[in-house]
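Taking the form predicted alone, here's one chain by itself in structure tokens.
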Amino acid sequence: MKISIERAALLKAVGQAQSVVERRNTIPILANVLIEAEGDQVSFRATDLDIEVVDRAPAMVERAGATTVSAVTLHEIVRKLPDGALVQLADDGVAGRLSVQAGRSHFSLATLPKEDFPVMASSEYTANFTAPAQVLRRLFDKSKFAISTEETRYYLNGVYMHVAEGEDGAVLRCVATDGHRLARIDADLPEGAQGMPGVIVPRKTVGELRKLLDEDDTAIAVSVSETKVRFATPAITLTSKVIDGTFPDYSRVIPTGNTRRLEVDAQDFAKAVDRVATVSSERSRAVKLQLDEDRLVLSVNAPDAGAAEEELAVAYGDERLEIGFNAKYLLEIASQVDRENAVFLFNSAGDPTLMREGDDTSAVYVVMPMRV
């Protein structure tokens, strides 16, 4: 194999599949790229056994053939070439090295054989279809903050996507938990996903994905098995393995009944949270909301570091009400607004509340109260 190519596009290729590698593993070659290179183009595949990413990019290929050489490495050197440097690789599959020019620059790595790299079986997919990147971002992105960390409730470290019934009809929906809060977002079905089976996406795809959903001209085609996901642009495809679990039936925890509404400024209210916060104990983190006639005063006290109150001018016509809730949760949530204002929803002290952007439906957060 003998290829030329741009810098920038083999940083960007690499980039994206030396991401997926895992750190630390026990089978060397995991720890590698496959380079495969024919016609006019390059492609450089890397896997976790969990999930594979394919990155294809132009180059002139003088031979045609493929090695796998260490992602980390490869990488590593690429991003410190000058711009704009056009990079030559030549394998020597004798000599088991991958050589690697670029102006006075000159590097020779080990490789190790093609046929040990594994490839990941294709699945018979059930359900295709294509949605535009600002769709699937907004779904992933908007309820990613929700994904549980722990372990052991394995069925919660991913997003669920799902088709479901939404107000005006069948939506594309994404939900994510962790048992304190919940987000749950939905898009307009996109043709093709109505016989899709719901699957989790986990938390390490999610993150991978998010590089495929940067440019919104961009369409992104989705396929979905029992057992896999595949998410694909003409250049990047992300291929991974679903949570296998029961995601639980989230729509009993959303509250129905909540009457008592608090309507005020995303923006500010996140940073009044942020600013009374600073003086709480790190381990509880726990802020007190008073709510009284269009007036909410924000409170923490920390015994042991202090006390902090800020007040805030807000919509609120309902009987006075003292709630507490985590800092961190609070921020998250009221992060995710696009719009000016955030609703909450409130019935008491003890349940469950309910946030959404302005009127809109279509994002709907659930955040547990804290004794305070």
Given for the second form:
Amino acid sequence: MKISIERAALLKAVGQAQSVVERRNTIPILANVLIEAEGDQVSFRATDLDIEVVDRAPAMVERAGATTVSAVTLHEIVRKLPDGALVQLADDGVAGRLSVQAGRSHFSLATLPKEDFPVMASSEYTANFTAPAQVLRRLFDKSKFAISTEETRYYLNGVYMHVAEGEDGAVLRCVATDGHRLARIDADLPEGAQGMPGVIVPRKTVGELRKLLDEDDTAIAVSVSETKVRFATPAITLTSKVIDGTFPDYSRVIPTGNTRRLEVDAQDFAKAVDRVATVSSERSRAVKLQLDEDRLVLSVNAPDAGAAEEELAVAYGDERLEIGFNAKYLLEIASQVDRENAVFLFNSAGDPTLMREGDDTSAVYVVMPMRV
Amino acid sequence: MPALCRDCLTRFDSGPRCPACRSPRVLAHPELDALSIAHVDCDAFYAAVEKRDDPALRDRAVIVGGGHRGVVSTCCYIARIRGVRSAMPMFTALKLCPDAVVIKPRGDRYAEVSRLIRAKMDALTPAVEPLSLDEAFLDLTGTERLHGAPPAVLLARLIRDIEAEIGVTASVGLSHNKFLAKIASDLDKPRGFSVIGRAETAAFLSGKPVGLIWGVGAAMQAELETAGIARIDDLLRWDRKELGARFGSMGDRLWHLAHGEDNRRVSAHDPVKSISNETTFDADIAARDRLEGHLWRLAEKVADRAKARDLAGRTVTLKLRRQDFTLLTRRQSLREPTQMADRLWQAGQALLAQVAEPGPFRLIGIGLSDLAPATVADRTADLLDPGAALRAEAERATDRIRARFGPDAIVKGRSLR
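Just the form predicted alone so far, so send over the form predicted together with its partner chain.
The next block holds the full complex; its first chain is the one shown before.
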């Protein structure tokens, strides 16, 4: 194999590969990226056995071939090369070495045979559809903060992507929850997604997927089976196993009878919460909300650290209410609001609270109160 | 050189025997009057209590330990002569010493005797740091004018009184810091009194294995070995920064200890770091429902203790001991601290469910660590477990019933498994 490739293209491809490889693995080849050159393009493949990413980039291929080298080392080298450099990769020198040449820099990296590189078994996808990057970006960006990190409830360690019945018919829905908060985000159902099996997309996959979604109008080809999910752009294919578990019936925990309605500017609200929470020394900082006729008083009382209070003008017309929340949870859900005011719907100080953006029900958040 | 008779407490200028009572139990050391950090360690404590309570056992080998199986918890010096050691499996111990009297530990009784000893220590200084029922650090700095005698005399009197009035013997280590005092108490057991002075510290440590250092176990020893450190002298060749870089905070501590420096205070109020409970089974158990039954009982005990101290913990640790005595531990961080038996059990049960090994196991334990005050515990309910709030209320009600009518007044069915 002998190829020449532009540094920027190489950096992007290897960057994605090195973030997929498992850093603490005991199988050496899993730390490597498989480089395959053919025709006028080169592909970079990396896997941790749960996720596989293939990144294709145009290159001048002098001699086709394939080899594997440490993804992290190659990425570090390319990152440190000057912008605009032309990089040559060749395996024709010392056996078992890949030569990396750029300008006057020369590196020789140990390789492992390409035959040892694990290839993810292909899957029969039962649903295939295409969705614009911005639609998927909204679905996952707005839900991923609620993914649980509790390993004992492994079925919550991802985003549940499925087809659901929305107010105006079927929708493509993403739900994540850790038991303290929940995010439910809907999008129009893309053509071909009907009958798609519901899958739990693991946290790491969600993180990797995000890198495919930067450009608004890229069409993302999505394929789903019971066990795998695949997201593809013309240049990158991301294949991942899904979490083998049953996502809990979230619909029964989304409150429907909450009537006390608070409307507030989300940014002002978040800033005020952040300010008052400063005085708390606890790891999970509790903020108390006192609601009264168009008035919201946020307060924190930490006996050994201090106290803080801030008043906000809001729209609230129901009876008095005092309710506590974890400041971090409030900040996270408030930061999901980007267009209109945040609308909170409360029931009592012990019941889950619902939050949405204006009257838009396509993004709904639930947060559990905290005893204060 | 100042000297002290350990029998009649007469102080004199060194000699082989006490000029007053002719006892040979003379303690002479150049720094005898200048040292004030002590470690007092009872000799074969559990066995000694048993012998005290039943004089018929006096001349027999006594092993205190768990039933037919289990391990030796303590053995008397007669059994030690035959090669029995604590932590040895009981069957091995009985092979070495078949005529030994095996006694099941009576924890409450030992705690009772320990309290008597503790009271005597407390009369000497407020700075008593108990390490367990049978050993404690004492800082006697500045007590000389109060008691009219230097620390060495107070300690000799303490030991003499414990022996005469309580009926168990103890050994004392006296030095200028905790690390050396602890080592010293072990030098001359039983009924020992050893002194390590400042002047002799370096010479004393020279040539000693690193395993002598408190906190350096087998794993740490192996790690040090790979760095070419086997003896305390080897540590002296290292630069403090390099040791710190290689072994973290432990490296820094090792460097100081190797130089005979230890500035930890003798603290009576060491904060609790974890609350745990475990049980060794009469016969190994593989059945998950029976393990869960044990787990529930232990979770309830841990929760009881947490509630009694107004504490809660963020990390739940499950502990299982395999048949070959190796330990398996699994831990989980909770999103907020808890002191509820129910949450503890839920987490422990989930951890147990993830243990793929079929067992059988000989021990199960559960613990709560990363402690926080109870005021920040259990403040957020679980959306996905609406029954949890009800169960928490039931647990609080149960606690009130048990407080009034005794711990067995109301129990969960699963604790009977």
